[in-house]
Amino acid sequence: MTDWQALQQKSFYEATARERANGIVDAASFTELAGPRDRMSSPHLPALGEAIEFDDGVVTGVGRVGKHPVFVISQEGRFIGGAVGEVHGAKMVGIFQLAQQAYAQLAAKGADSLAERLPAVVISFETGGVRLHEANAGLLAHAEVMDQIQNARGKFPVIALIGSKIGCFGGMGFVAAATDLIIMSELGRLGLTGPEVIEQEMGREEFNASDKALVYRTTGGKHKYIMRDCNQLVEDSIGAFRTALASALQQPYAEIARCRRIGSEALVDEQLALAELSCEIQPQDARDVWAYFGNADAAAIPEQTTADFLRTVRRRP
C-alpha cells in the first residue's frame, strides 16, 4: 500500500493539514507552495514572545483531481488553533491569485478547454478565526479572502471541507459560508462563535461548552446538513472527502454555484424566513428543529451512523 493509499483510509478528523492537502488530490500530484523551507513565519509573534511555525499554520499548494487543477488551502489547528494572521492570510490570498491566473490561461484557450479543466480552490478549514495576537492584520486577512471569493464568482468553484478537530469558527465561519459548496463529516463543526466563547460571554446556563453532545447537536455536521448549511455529509476519512470533491468537480460550474447559501436576494429572504421560524417555534434544543422538519425520532439522530442518517433524514425544505 502506498502512502497516498494509506492516507485515503486515514481519519480526516485526526489528519494533519499536510496529510489532508496531499490526500484530497490525486496521488503524487500535490506541490506545496510557500512551505516550511521558505520560512514564511509571522513577523508579529516573536515580539510577543510566542513560538512560530515556518508555514504559519497553513499548508498551501496545487494538485490535480482528474484533469482539474486544484488549488489547496489546508489549515493546521495544532498551531494557535488554526487562527489566521498576516502571513497565514497572505498565503490563502496567494492561492486564490494563482487560481485566477490558471483560469485566465484556460479561458484564453476556449470554452471547451475551460470546461474540461476548470480550476477549483479547495479550503480544508480548521480554525477558530482571527489570530488575536495579530488583531487588525488577521481581520484584514479575512476581508481579503472574502474579496478573493467574490472575485472567483462566475469563474471557478470555491469548495470548503470541514471535518477537523478545531472546526470552523469566528470570521472563518463567514468565509466558509461564502464558498460555493460545503462538504462536512459528522465530526465537522461550523459556526460563527465557538462554544467556549458563548459560555464565557453568556454563561454556562446559556451554553455549556463542556457538553460535547450539545456542541455537536448545535454546530456539528448532522445539524448543518439538516439545516442545509452544508451541502454534503461524508464519512470521516480523507478518501471520503476526496470522493465527494471529485464528484463535485465533474458537475458543470453552474450546478456547483446553485449550492450556495448566500449571495442573492432570494437567499437573504430564505435566511430571514428561518429567523422568523425560530421565533415561531422557539426551540430549546436542535432536536426540536430536527423534529419540526419531519424527523420522527430526532433523539436517535446523534447515535446513527452516517449511512443510516443519510438514508432516513428529513432536511429543511
Second form
Amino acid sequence: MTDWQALQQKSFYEATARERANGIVDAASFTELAGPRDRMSSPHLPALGEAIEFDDGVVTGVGRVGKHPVFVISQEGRFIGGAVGEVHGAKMVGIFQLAQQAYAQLAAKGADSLAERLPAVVISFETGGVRLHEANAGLLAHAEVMDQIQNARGKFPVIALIGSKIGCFGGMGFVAAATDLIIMSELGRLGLTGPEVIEQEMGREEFNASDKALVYRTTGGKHKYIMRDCNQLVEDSIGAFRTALASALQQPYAEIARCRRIGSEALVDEQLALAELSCEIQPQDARDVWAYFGNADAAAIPEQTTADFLRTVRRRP
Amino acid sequence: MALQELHYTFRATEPQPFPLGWSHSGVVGSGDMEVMFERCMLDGEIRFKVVTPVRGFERVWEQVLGRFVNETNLADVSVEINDNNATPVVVLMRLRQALKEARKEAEG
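Having seen the form predicted on its own, can you show the form predicted in complex with the partner chain?
Following is the full complex, with the preceding chain placed first.
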C-alpha cells in the first residue's frame, strides 16, 4: 500500500478511492472490509457484458481519527462513473450498520466514554448516482443509505467529503445533502441533476455542459461554499481533507449536527426563502448571486486560490 | 453479450515465488484493468483468469501473459484480471507495475 505520508500531499482530486480511504484516517489505521479478495462484484453486470470490479467500485472499511473509530466509504469514479449498484449500495449500508454497533457498544460504557470515542461515518463521494444497469437495485440502495443516515441522526456524525473528478450527482447528491457536514475542495462538484443531463433534457441554451467554467460556477466547491450548501472548503490534498475531518471530530456531536443544511422546519423555511429570493433577483449566472451576497468582484472569484478566496469571500448570511 | 472468462496456465523456466501472500492493484476504468495475485501451490505453474467484455482476443491475451511469465518467471501464483478494454501494452504495463509494487511492499 502506498506510503501514508506521501498520500497526505497527494491531490484528493486525482487519488483513487483506496488511496483516499487510507489517507483520510490516521496513519496505518485503515482496515479494508469486504475488500477485493472477498470478490463482492456485481452479479448483474456479467450478463450485460459490462466489466466488473472486485470491490464493485467502492472501498469500505474502518480506521481511526484520534480516538474516534471512523467508518469509511470511498467511491471510485473510474469504475462506471462511481455509479451505485446493488452490491456497492449494500457495502455502504454495511458500514453504517457497523457504525451503529460501535455506537451501541460505546454507549453501553457510559456517556463520557461515548463522547470521547464517538464513532463517525465518512463518505468520500465520487459518483453520478444510480447505476442504470441495475436500476431498481441501485435506487433501492440509495433509499437504504438514506434510511441509514436518518438512523444515525442524534447518535453519531455522518460526514461527506467531495473533491473527486466525477463530483457527486444524481441520487447521491441527495444523500450527500442529508449528511451532517460537507467538506469540499474547489474542484469538488455537487448537484442533483448533472450538467450533461440538464443539457440533454433542457437544451444547450439552458445549460452548456461543455462550458467547464460554467459547470464549476454552478456546481463547484466555491459556489457551494458561498451558498452554504457545503460547510467547509479546503485545499485539494488528502491531507487537507484529513485535517478538516480531524478538527470536525474534535467538536461535540451537537456542534457537528448544527452544520446540517436540511432536516428541520427552520431549515425548510430558510430554503424556501432562498427560492423566493431567486425569483426576486432572477440571477442569470452564479456570479449574479455572488455579487448579491456582497462579493463586489464576483468575476474574479473563479481565478482566486482557495486561500485568497477564503480570506475575502462573503457567504450567504 | 455476456462477459467472457479466459483461463491460461504457464510454467516458468526458472520458477520464482510471488513476493507476497497476495496483492491487488489497479482500477477497472475505461481502457484499464485491475489484477489480483494470490500465492498458492500449483506445482510450479502460474494460472491466469481473465474476465473481459472483449471477444476475439484469446490469442493476444495468451501472448501478453506468456511474455509476462517469461520475463518474471513467476510460479505458484494465481492471477485474476478484471479487464475493461485495456490494450495489450496497458495490460503488460499494469502487470509489471503490480509486481513492482508487491516487491516494494515485501521489502518495506
